[in-house]
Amino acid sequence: MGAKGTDVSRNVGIDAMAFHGPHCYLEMADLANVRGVDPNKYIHGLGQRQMAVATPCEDTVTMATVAAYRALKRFDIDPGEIGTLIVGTETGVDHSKPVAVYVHDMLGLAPNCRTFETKHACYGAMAGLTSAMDWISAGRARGRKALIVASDIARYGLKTAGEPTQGAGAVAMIVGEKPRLLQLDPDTFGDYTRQVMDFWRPLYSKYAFADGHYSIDCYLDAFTGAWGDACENAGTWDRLRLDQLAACFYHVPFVKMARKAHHRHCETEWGDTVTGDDEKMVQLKASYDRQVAPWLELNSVIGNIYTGSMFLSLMDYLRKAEPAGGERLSLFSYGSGCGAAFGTGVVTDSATRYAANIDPAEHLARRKRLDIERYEQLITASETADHNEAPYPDPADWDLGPGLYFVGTRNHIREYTGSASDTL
């Protein structure tokens, strides 16, 4: 199967995706309204509408449980057919401990299921779910199929720069041999590597430092050195080029930055700088709206999920998009550091009927909207939530329905409550 007759030379990709998220979020107005700040700065000029807001309990390990229990639910996939768990994050639990073993545990994974976390930014679930195609390539998995969980919790503190840019959720994918959803092309994708300081989090800090306009500069030349990368792979570009994808998806830290990566994709491709209003900035504006746009509605309403974010834009467009099967993406993922990938998919014919499986607006809808105060409280009772001493963060302080839920660290080690499948 192909784009334009092209063919997949292996036939490896998503089989399956599903999305949690917390139960809470704020509107970007209300904030920008009480931090005096212009709501179009946030909603305009960020792209930003809503933003997912985790309680004291809700970690990355709850997250990406109970998105992957939904996966392997609405997709019918016994746990037993999982040979290979990795959780891309980087806000873990534990310096050692990775969150891919207590995903383990609580999914009744087998035994001999080998399990590990990914960390280098926003880029660790790409790394996993790279490193899960090339596992069930080389003929590894003996059929078994991979969990890929994206899991994090982006928070950078009250009245902050980055305070607009916060959000949490996870993004579960199996990725197995006859894929329903998308058919990854491993001879298109590329890589790139650079020791940079755009955005980093010392151990001893709950936040990220960052310089964020140093750190657009390293997303965008990491783009054009992995898009590179994947086209000398590939011998050729013809597969990579703009009039062959249907869809681009980039890491979305906010949604205004898929704006820029996109430009970053024409000039590399036309090997032109493009600005003002000519012909060249037409054309890009009009792949821009038709290539990317209608795929960030999911970003515009969870915010930054860091690992998760290029994959909530995959989900938007296979939940909405109604392909007939054949259709080429784009997929780059960014992770600051900094390390990216570049690389495409094909949309197997199978995956419209399954649109309805991975669409979360139903988990979205029931979400609890915050007023500002309590949105202050839950913050500032999560900064320390996770302490030994701290008092124990108890569900019912938040209104928290029925679900698996993190109740404190005794003696130094993590407790949790409940199930993934108790989770409305």
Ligand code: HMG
The other form holds:
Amino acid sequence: MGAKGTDVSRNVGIDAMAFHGPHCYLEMADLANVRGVDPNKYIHGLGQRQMAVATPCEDTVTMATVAAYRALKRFDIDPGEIGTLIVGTETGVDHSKPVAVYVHDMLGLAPNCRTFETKHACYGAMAGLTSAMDWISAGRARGRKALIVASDIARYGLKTAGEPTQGAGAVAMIVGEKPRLLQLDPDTFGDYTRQVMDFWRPLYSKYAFADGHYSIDCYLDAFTGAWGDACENAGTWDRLRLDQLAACFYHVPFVKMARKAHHRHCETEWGDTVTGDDEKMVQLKASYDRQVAPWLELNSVIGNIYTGSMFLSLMDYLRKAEPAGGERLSLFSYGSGCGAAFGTGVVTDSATRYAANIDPAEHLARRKRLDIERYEQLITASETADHNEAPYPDPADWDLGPGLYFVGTRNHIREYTGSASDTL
Ligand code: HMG
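Please show me the structure of the same protein in the form predicted in complex with the named molecule, now that we have looked at it in the form predicted on its own.
So here's everything in the complex, that chain up top.
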């Protein structure tokens, strides 16, 4: 296939993608006004325009199932072809039972489909993706595909520093041989792990705790570590150099973070610190404007979806860029705690044909805007909605259309109504 000047010997990668998120969102300017903050801080300082907010009837299971259903349907893949299902999430619905097994049931996947959940903060789906790549490359798939779903609800709580960096949503990816979208290049992947307390969510808390500014430093150090390992593994710079990359995707907890990450990316490659307004800074800004900024639109209106955030940028690229095929893209995933991976893939010749199948614009256009009062009610209602025998969370209360919804816990068992095929 048409990788530019490279030899990607194993033909494994992303064959299908789809997004599903909550039906409601908040304008960041509305949040800023009520919190007494200059809206420019959220909109320009963090780079966020809107934030997806899950109602008590939308959880990690419902979002994952609908996203996966959409990926199967829009790419005409029979559920019987799926031999591995991995859900990456840090907002699971049970300490023991994986979200993946609910998704397996709701999609009607085969009993011999290996199914499990991965957790490592925002790195969970990347861990799933690379495991799927290894499963297929090792010959264990026997022609079947892997379904990887990143699904999360990012919540820090009302009036916290993290509040403007919340969000929710799921990205489903189907991984197989002869992929239609992105061929992964396993030799260019590198890893990084370090125990740090930058962001965590104890078992007793619905909300994440974060040492916000420290978490940014941890993220950037992890970039340097994973990128360095990738360079060593690749054995050559040819495939990793910035001038070989059509686009660079990073984990995006908020849009400005991608800018900071790209800054570190340039500095690490150039072996130089870039400050002030010298020629290097001009070069760095031009590189950011071309390789990163155009693909952050979905992140800016959805917010942090934790483990799926980097893949939202990839979707934005695939729906808008009209790549001819052969473009090399870099992927950097960071999960607090922390774990990270850097790798690259090559866009396939057929990717542009599927731009409309990937595009979540219709779903986003149907979202309902929350006012602040409703947003705060929603957050408060979500705190107890899944408690055993709590009042029934009713989709009608939140003006939700037909779809798959969580409707409460009875006798300690979570209950759902509707199906993925009902969802508009
Ligand atoms: P903060 O203290 O509220 O904000 O925390 P700030 O004072 O740092 O300001 C943010 C930016 O806005 C700054 O830009 C300001 O200058 C600018 P920067 O200097 O960084 O370029 N600013 C303005 N710009 C224009 N007009 C104005 C204005 N005022 C200020 N008027 C923080 C921000 C992100 C730390 C906070 O929201 C937070 O704690 N968020 C949660 C943690 C987080 O997202 N960490 C990111 C790295 S860790 C990660 O990505 C993993 C994660 O996704 C979890 C996982 O792995 O599962 C979080």
